[in-house]
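Only one chain comes next, encoded as structure tokens, the form predicted alone.
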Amino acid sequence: MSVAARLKDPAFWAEWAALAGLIALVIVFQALNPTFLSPGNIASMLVAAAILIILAVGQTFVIATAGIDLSIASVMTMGAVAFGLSYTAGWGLGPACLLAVAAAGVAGAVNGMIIAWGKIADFIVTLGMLSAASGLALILADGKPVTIVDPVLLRLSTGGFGIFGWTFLIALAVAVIAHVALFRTRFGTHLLATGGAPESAAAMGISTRRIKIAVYSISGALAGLGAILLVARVGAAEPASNTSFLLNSVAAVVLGGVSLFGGRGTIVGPVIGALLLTALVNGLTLLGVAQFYQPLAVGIVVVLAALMTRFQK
């Protein structure tokens, strides 16, 4: 096919379109705002997108097998409390760490428990778990804040190399796993099998249950680096769930072109797709345009991708 017929090919704006809609809102926000691309402004983007592109690579694995974890939030928000209480109890930084992936990572292997065995629907199950979690962390922090001061932590959320914040490269460093877990081994062709077609995946011999376990104990264990992250960022364990990471998580993947009927994953879409949504928000803030309208943008954004979908191949 010639350039010129894949530039006429609908599918091929809906593949790239959160690459196309990136690239469109950089040259619109720089060209109102010069301060846009400055390397202060990217790096203070590309690390508020590190959370998100964690989050959204967790909701990827799970939304291709045609899922969804609407509790990752909530469970990011335990995981934050976990490692806020056992630090300031003494336990350390490692442990610490180590605590807040366990337990988010439980949580998410709980959701794929009922979802494979108990044939519980995954909006359902996760939805559950969204309260449970949010209540727990409540419960736990008594409501309150757990401020935490740690040196490590600080240098963290604020050095870096060059523009690219160590937070960032950490987000980087997961999507790049993620992307060789996905196509580069036996797992992800599994995977994608499970959310392509579970009746012939499982006549293949493929535990489809096991895949759905694995997929989100993963979307939980990433929730927790997530925590860890946030933490460092803010200086405190919030008890109370932020619900923007739960929807621009799935909005991103949204954006990055993975198929919400399953079996078709990417990786490099949902890193699009955070950087794409954090460059909007940032790009408003810029321009002067009231916090109360940039949900509104997000989900104008979202809903035109997931239009866009309809044309994928």
Second form
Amino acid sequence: MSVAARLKDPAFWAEWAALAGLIALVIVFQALNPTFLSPGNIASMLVAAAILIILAVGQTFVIATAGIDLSIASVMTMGAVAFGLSYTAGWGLGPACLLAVAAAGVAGAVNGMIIAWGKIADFIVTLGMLSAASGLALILADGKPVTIVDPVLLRLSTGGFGIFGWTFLIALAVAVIAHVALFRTRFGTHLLATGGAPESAAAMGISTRRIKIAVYSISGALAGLGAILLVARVGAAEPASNTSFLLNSVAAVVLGGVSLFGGRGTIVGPVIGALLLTALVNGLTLLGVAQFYQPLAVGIVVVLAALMTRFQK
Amino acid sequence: MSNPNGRDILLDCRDVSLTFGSVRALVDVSLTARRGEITALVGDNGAGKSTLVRCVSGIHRPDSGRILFDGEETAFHSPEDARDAGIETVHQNLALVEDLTVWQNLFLNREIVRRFGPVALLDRRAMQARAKRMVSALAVNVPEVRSRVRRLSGGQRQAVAICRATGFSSKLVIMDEPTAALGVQETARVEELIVRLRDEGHAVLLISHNFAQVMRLSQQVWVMRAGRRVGGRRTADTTGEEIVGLITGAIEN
Ligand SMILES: Nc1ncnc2c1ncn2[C@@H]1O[C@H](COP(=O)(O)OP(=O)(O)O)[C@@H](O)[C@H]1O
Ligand SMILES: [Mg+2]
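Would you mind generating the form predicted in complex with the partner chain now that we have the form predicted alone?
Below: every chain and molecule of the assembly, starting with the one above.
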């Protein structure tokens, strides 16, 4: 197709909705407030986007199998609490990080096993896990945040390479690995087949159950990684609910053009979706729009993006 | 040509039964398929042919009965086990993934990989090249191997499914109504391919509603009606009318 024909094709815009939206937002915010594209603000936006990128990647794996992980943010909370408790118990940074990822990964694996073997709808199972994981976090932490002062974590959240903070670079690495896993490995092909045509995948000998368990485990483990970055950013492990992370992770995936019916998707799309949502919130804050308007703005953008995906073939 | 003492028997189903809720899809079905032969399986819609195929290819597990393959009792837990044992199937629904490309479908769960230490990455170039050779041998209207199956015509899809079932070394190739969506020219190519598979020593189990095709290609015909195997004939010893009579029940075995 020629460039002109592509630009007239609504399917093209649906596929690149996130990028087009991001560019439009950048132009508008930059016009309204020239500090928007200052190196300092770009750097802080990228750092702010890091956790969401990681969660969106996990959510993409799940949604590509035609599932959904509603527990992703509470599992992150639980991972943060597990990190805080083990760190304050003197485990040291490395083991505490491992525990956070492992605990969250186990929660994801439990999701996957119940969905695969119990044949229960994914949104019911992960809704249950949403409640269970945040409850567990509250119980373990006794409802109180734990302050974490660690020089390595501090450097992780403040240092970086030029305008790229370490946490953003970690998120970028996660995205690159996820892209390779999805499009350059057998696992990725089997994942897309499981999402697009589960019966055909099974007839060709693919264990769709194993794929389901794997994607929910990955989603959980990435939530655990997000938990570490969250603790580093906040400077404390809190049992607070992170509902906006759940909504935004799904929103980033939808913005990124991933089909909610499974079988189709990219990693680049949701990453750009996460950047767009972060830029939106950041820009509104710069313009002095009250914080209460931000969820409203996010909601409108996501529904608009979902409407655009109707044009996808 | 056939071996009367049965040493050539590759597939041996014995009293296979399967019910779905209250539907008795298979009732004590026994049949065999031999190496170097084309075995036809005929019957009206709903007779249970596809269900039997799905038992042999590991999708369903029979409630009772035994399936022997290559002289050994099978207990396939999944289609993967059946494929590993040497059974490739063209399913009636084709079992393609629309959002994947032709080459991805051809190599689904048989991907070629290159190892880099602990990671194995897809060798896309090798698969695309081999896929090109696989489809060009069969299809009249050759699909581009990098296009998604979603964009293919019915005939092209069927060609892809057939290429997949015949492109990997197997002992038994099952084809569930493989030429249903094909034109005259494509059907002729598929028939050539089926004959070639037989001549190479494979066993072919062919399900078809095309009696001329069955009489032309097969050495053995099994007839199913309402979940039961109601007859079996050497093709050379029967006629199209007799087969029709067995299918409809006008002739009792
Ligand atoms: N998965 C299933 N669940 C319930 N009933 C089924 C299923 N598969 C097949 N059947 C039933 O089993 C019978 C045989 O179907 P099938 O094997 O597809 O027949 P054929 O291939 O000979 O046309 C039909 O009555 C069909 O409705
Ligand atoms: Mg059938």
